[in-house]
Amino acid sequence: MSKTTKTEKKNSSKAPSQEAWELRLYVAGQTSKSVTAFANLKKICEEYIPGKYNIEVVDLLINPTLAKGDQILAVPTLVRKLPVPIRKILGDLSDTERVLVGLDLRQRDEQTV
């Protein structure tokens, strides 16, 4: 991640555009929490999604009028751009099948709610 730019993107391998999963994290700076997401991103994407992700990095100290958009209201947010319908997760990402689920790449299990 970049202090000095206002969206930084990380692409994976080139993949076919209509299997693209564009993905949007949203930090406030250089915290350990901005960079464990980023790194838990960056972890789960490679395994579960290899070579279809582009993730854009936003910092909000840089550019806090990006938050607009995607109605952010708490740091780090990942939003899920495509494939659609958008969602949104809350957090470090450190909780591997919570972010599965989010991002609709697992079923939740009925017997952990």
Second form
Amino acid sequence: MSKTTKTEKKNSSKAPSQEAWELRLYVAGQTSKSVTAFANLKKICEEYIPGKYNIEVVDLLINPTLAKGDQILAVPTLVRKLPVPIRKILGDLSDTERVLVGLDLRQRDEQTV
Amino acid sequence: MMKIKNTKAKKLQPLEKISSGISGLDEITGGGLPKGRPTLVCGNAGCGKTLMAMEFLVRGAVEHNEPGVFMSFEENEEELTRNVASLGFDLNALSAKKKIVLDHVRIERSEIEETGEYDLEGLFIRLNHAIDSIGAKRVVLDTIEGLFAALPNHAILRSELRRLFRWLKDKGVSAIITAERGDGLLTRHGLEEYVADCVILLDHRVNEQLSTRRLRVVKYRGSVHGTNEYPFLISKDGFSVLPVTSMGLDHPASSERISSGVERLDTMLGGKGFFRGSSILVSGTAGTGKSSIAAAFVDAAARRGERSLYFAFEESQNQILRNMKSISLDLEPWVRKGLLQFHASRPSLCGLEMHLLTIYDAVRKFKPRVVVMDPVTNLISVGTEIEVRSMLTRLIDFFKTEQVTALFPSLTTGDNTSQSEVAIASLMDVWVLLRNIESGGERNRGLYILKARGMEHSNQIREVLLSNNGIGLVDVYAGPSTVLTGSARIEQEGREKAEIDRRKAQMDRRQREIERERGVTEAQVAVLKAGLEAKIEALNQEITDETLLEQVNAKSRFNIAANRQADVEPKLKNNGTNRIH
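Okay, that was the form predicted alone. Show me the form predicted together with the partner chain next.
The next block holds the full complex; its first chain is the one shown before.
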């Protein structure tokens, strides 16, 4: 990733929600883990919260100071900034079930459906 | 004990070390912690790991111009800053000067979900950034085991930690990693497997309600190190490991002599008193005058213009001053002049090490020539005999190095010298024993010198007299079975005096008698002489008479012959005189 941050915005007109999802993915260089994580994240978001999310990718190799703000130790780490409370999900997000639990999407899904 | 000398003659470069900045630790490790390598400091909660690490960092930044990074997994920056402020470390100022970076890594287990593969590159980046931002040479990770609680995947964690320590080494920073003590293991998660260059174990034990902290260098790869457990302290000046100074016996020996303050005691010690820098044990049961002798010693030092330090473990300063006035030792002027300082505290106030450090501190600051520890035996109530002995050894070594003459009053129970006293006594140069001598319904104080290294000393027992004239030593009367002291001695003195008087009177009388006899004899001689003279006189008279008669006779014979006209002329003179005489 050559850019510092990479923002993916989806139009939220399709399913307007009271909550906007602000997600931040911390990576360290373009490793296979970070690429996998980003792909997995995108897939999950598209499937469960389409149009309501905003993903920011932070490369710590370029912006090492940002690691302190969100208390990042492991990479890749996905931080759910909004909705509160803050959640952190470590790893390449290959375990979809656990990502959903981590993002509180599993329960929400069951309730809404 | 070992003093490690880096063998510079070796062709291979020996392990480089950096000063830990912690007093005493460099002595034990022979120069400090391994340079550019991680050191593991482990111990139970509250034994001073964080503080030790922090002091390592701060001393490095302040004294050796080696900036440092403190990465904390437990306390945040503000807490850390406040915690060490009590030790005089101003972390805010150091941070502002870019000498120290504090980085708090906070991980909330509840916020975290693991979803597959990850590594701790984030931590590496963070640490790397912190190190590079100030050019850090020292790093502390406190307590990295916090990660084990936060991250459920220990397999990843372990491999990442291994990589981290490797990375720290490659980075060339000297690091301290702290870890909690585990059951049967040095650390709870076996970190010693990864950080194997130097392992230091801290321990905090409570013995008879008094806590002592101890430090042990478990392992130091590529270096010789002291293997014992060393007591250490956390005081207002930071972390210090004892022994602080001398671990060898190479202190100077002065041949200067100083007065004990008691004239007769000096006389008993070859007439000159103690050697400067010697250690003197004054032992005795309660009330035998130990403190008085100590006070006299201090007084004598002050008179010489020397400073002295009086550690009182039993009485307060005012009490000592008041009590010593009763034997005309007014110490108050010396206190006012700053020649005498008191440190009065109960021994149970703190552990032995704390006492030791207080004493070190006080001696370093006040620089006395004379120190009194009254009574040293009270310290035994604080530790075991072995601990006290080792503490005293260090203390005596310290005093000797500083050329301080130390007097240790020691309280004994019972008449026999107790076991502990014997243990202490071997450390001492002079042992003055005071004891109660009970006889004739009263108690008196006796004083001996049991030993005095390197000087001739009296083997006699003396009686100590404490009066308002001060301390006096007088000879005792040694009888066939016992010695006489006190009233018995005075009685004996009286008896002897009477005897002398009686003898003197007898002499005088005899002299007078002789004088008289001489008179009589002389008179008799005179009489006899007179008689003799009278006889001689009478005899001479007779002779004269005879001569006269002879002359008369001769004359008459001449006359007759002439008358008869004899043919031979008679001689007149010589005939008679020849015969008479």
